[in-house]
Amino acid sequence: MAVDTEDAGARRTRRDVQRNMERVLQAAQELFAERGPDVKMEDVARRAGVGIGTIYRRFPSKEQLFAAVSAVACQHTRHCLAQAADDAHDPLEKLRAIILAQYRQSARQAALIDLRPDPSGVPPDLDRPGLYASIHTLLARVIAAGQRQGSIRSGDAQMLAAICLELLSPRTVQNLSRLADDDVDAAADQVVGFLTAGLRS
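Now that the sequence is in front of us, could you give the structure of that chain alone in the form predicted on its own?
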């Protein structure tokens, strides 16, 4: 009986730890998205409703917490863009869907999305490429499909995808959205128009 009680207590403790960690990651995601990397660990603890020690036990530094939250944001962005492409039918529709999804993701969490070709200090992960590589591959596939179909002009699909990516960085999204009176969808539509005009066969 005592063993059962101990097991139940251990399970309850694990659930509490898991719940606290979920609250920490959610709070960190919100704060980093709102303020960028200048957030203090105390702010995260306060918003999550946990003690500061709870965070430091899992994340010894703010940089490690930021990296963990950024990795989740990039993974979510990767999924959203792939889903947007899957939901569209022809290559130009897919391109529009990818651009719109990226603009919406960047508007929500620009500080967390790392869209550099080769993040400095991060060794390449061959099993899970960075967000830039994932989006580049997705765009190159869409462009190549459009070329085969005849709706997208001929040219090096890899190079055309890289050109498209230059207009999808979070900083570009922020700048163009400001010019469009903070209307992210309107900014995305301008980029879609610009790119499709250049890519059409």
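We call the rigid core the largest set of C-alpha positions that still match within 1.5 Å between the two forms. Quick caveat: nothing in here was measured; it's all calculated off a predicted structure. Residue numbers count along the first chain shown, from 1. First, how it differs from the form predicted in complex with the DNA.
After superposition on the rigid core, the Cα atom of Gln29 is displaced by 2 Å or more between the two forms. In the core-superposed comparison between the two forms, Gly150 has its Cα shifted by less than 2 Å.
Annotation: rigid-body hinge motion between the two forms, rotation of the minor part against the major part equal to 13 degrees.
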Second form
Protein chains: 2
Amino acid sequence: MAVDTEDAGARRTRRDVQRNMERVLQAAQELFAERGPDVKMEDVARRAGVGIGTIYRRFPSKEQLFAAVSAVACQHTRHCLAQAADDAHDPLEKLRAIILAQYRQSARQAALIDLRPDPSGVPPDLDRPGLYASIHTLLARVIAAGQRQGSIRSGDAQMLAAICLELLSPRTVQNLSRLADDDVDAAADQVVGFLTAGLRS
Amino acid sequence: MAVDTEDAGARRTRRDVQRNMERVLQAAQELFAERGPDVKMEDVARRAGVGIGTIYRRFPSKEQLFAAVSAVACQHTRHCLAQAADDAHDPLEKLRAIILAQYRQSARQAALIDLRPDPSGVPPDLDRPGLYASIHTLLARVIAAGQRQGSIRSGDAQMLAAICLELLSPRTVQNLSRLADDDVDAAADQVVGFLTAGLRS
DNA sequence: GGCGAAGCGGAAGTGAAATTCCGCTTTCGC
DNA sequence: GCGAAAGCGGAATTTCACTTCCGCTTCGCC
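Target state, the form predicted in complex with the DNA; input state, the form predicted on its own:
Every chain and every other molecule in the complex is listed next, the one we just looked at coming first.
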């Protein structure tokens, strides 16, 4: 953030610094998405085309690097989902749009960070709970709207939103997409069908 | 397995050995469930109340320890779910029973091993795919039966089963249970409602 | 109770990955 | 173009968890 701002009299941020940080974030984001949080810093450096030291100049630890990556990716996800919801009018349509957006997002390997509350304690630097909550809130609102309007059955909107959200977790998206021959749209459709109709005939 | 069998003329298995192995498996199972596969062997040893060497005497590596733990837990889960399905008559009832069984299981901290196919490659010693498949098959069969009988809407039974299974993953069970004030039965009920009725009113 | 086999604990060894450090290079402002 | 400040690369260091090893203890049998 704020890479271009400068104090009076201070030198402008060097061009190469900005370029390198972008490369590092990009590489980290890709590798994190591809292989989970256990990637080696060396690999990140290699893919970014920089030395390890360069990473550590801006990100004091691996954890903080991934917190930064996650924050960016999640901001982006949040934005996409909100956008999708805005573009649709009917609550059920909004839900469909959100799901589709998330599935397409994952297909592009972006946004693969799992935001769900992590029972294994040790909260990292990243404000996962907050990011999770913001998406959860979005869903809960849409569902509540549907309930008021009558198109969605009554029930604890928080819980219904949480259940939907589980079907949007990166892992789930990947699993289901694979089962649909990597056709994410098809997978999303199935989930939407499940969501709206349930199993009963 | 087969801890009590003995070759002719061989000394009986020492009592302490059996006791220790049980403690180790118990501790490993708890910790694995609580904190995922990144627990330290030292922690397992401490919780089990034995030295690290004792673990290594029977389990040549961390991976094999967890394979053993997983195998036991999954066998158990599989058995419980199959049992639950058997006890019910109607396919929808079977599904309800399966879900409830899994939620109760998780509440007891058992069976928290995530069997879903892991995209991050490197298949461990444990036959996760096989264990996952066996539960997936169980679900798919129940769903297909419901479809034949007419109580479940038509659609790709494999995919529907996979979606259900996602809602049974340990992480999901934990998240949703927490949201229901740790009342697993309530959480399971919500999921069942979602499953059978969907969102539409 | 005594003997020997088997098991135990946990300190030391090992290896892989994270992090530091510093001489060399690049960039910016003039 | 030049000088200084900032950044860079990556070898060396540190850290940290897995695994080994061996002197001491416990168990089962007679």
